[in-house]
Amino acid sequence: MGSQLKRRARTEVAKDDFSGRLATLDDPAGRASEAYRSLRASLLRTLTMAPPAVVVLTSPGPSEGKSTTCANLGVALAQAGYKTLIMDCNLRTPLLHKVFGLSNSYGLVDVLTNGHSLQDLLREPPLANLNIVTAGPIPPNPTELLGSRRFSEVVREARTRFDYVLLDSAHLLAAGPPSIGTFADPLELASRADGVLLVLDAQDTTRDALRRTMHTLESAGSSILGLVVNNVEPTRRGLT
């Protein structure tokens, strides 16, 4: 397990900086912003191909900071001059609209079900090079929508228009013992992407959950690009 982690990019966000805020805009000179710039640099080194690239952000369980990480990484890429799209593909508990202070009355679900185009749904916050697609109304069939041909078409279109496309996903592991299984949403997204960033909470994510998540993704043929470890206490290293 240790050697697996060392071969991948790893970025840590200290506990005091892990607040769910958009630090890259609110405090660009702060420690958290520097951590996200380090993540940007690690990602660009890991993605050896030239843009465009599509990256999924997921986590073993809920509330581990993946939406905050997705938003801040997207801002960091845009600040470096890359044309970036952040798409909220968490059709179960979407959060990106809250991070950016946007309405979620319409979004990706409308592109997939109501005939809207990607252009119709692009949101542009007050930052050059950055666009947002919110999730929209929560559907009864999120996995089927993300596994649809229409979603594949949306991702292909996004590749033609942006340097980097970040897909915020639902978490992978279902609550309860391992026999309960997994949510297929991140696997559907990963099958259309160039790689996956795993987001963890240093205080809550267990090594067993991380192992199961990595095994599930790799068994499905997904490329794990790196780890983002949130909520790190300076005196406590590693996961439980």
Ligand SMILES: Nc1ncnc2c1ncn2[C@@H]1O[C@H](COP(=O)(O)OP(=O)(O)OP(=O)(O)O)[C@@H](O)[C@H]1O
Second form
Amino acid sequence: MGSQLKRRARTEVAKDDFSGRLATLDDPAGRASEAYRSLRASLLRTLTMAPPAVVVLTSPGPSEGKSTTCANLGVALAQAGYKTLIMDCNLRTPLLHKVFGLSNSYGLVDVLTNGHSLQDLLREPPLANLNIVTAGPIPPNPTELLGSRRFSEVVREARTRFDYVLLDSAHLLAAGPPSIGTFADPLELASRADGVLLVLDAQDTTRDALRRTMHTLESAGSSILGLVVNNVEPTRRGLT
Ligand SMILES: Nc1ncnc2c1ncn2[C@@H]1O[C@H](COP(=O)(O)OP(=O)(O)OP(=O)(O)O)[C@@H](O)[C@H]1O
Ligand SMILES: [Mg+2]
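Show the form predicted in complex with the ligand, please, because up to now only the form predicted alone has appeared in this conversation.
Starting with the chain above, the whole complex follows.
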């Protein structure tokens, strides 16, 4: 496991540096913003293809910082001049509308169920080069929607309009013993994307959960582009 961890591009956000969900907009000179810019640089180095590229953010468990990372990476890419779309594909616990102060009365779910187009969903950008697609009302069948042909079409259309498309996902591992298994949502997203950024919490994510997550994604043919380790203590315990 140690060597698997060492081989990956890795970006850390230290616990003491974390200054709120949208540091890149609210505190651009702060150390957390610097970390998200490093993440941008690392991602652009690791992605071997020219834009467009579609990247999924997921994690082994809940609340490890996926949405926070997705929002700040999206802002950092837009600040560097890339046309960027953040799509809230966490149809279980959507959050990006809150991060950007938007209504979630409509969103991706409407494109997947009601015949709306991606274009219908694009709103006034919060900053130049950045568009957000909110999730919309929580559906009863998130995995089916994300596994649908319509979702593939939406991702294909997003590639024609943007340089980078970030898909914020639900987590991968179901709670409980390993035999209980995994949620398919991140795998559906990853199969339509060019790679996955794995978001971890230095205090909470176990090595076993990380190993199972990497194994599941790689067995499904996904490319893990890097690790983002949140909540790193100066004492460097846990995953560090
Ligand atoms: N680098 C960080 N350091 C400390 N706390 C963080 C960091 N990044 C995010 N957080 C906090 O962790 C919590 C979870 O963040 P977030 O909602 O982004 O996680 P998530 O993985 O998207 O959760 P979910 O599984 O519900 O989608 C929030 O309270 C957020 O403010
Ligand atoms: Mg989230």
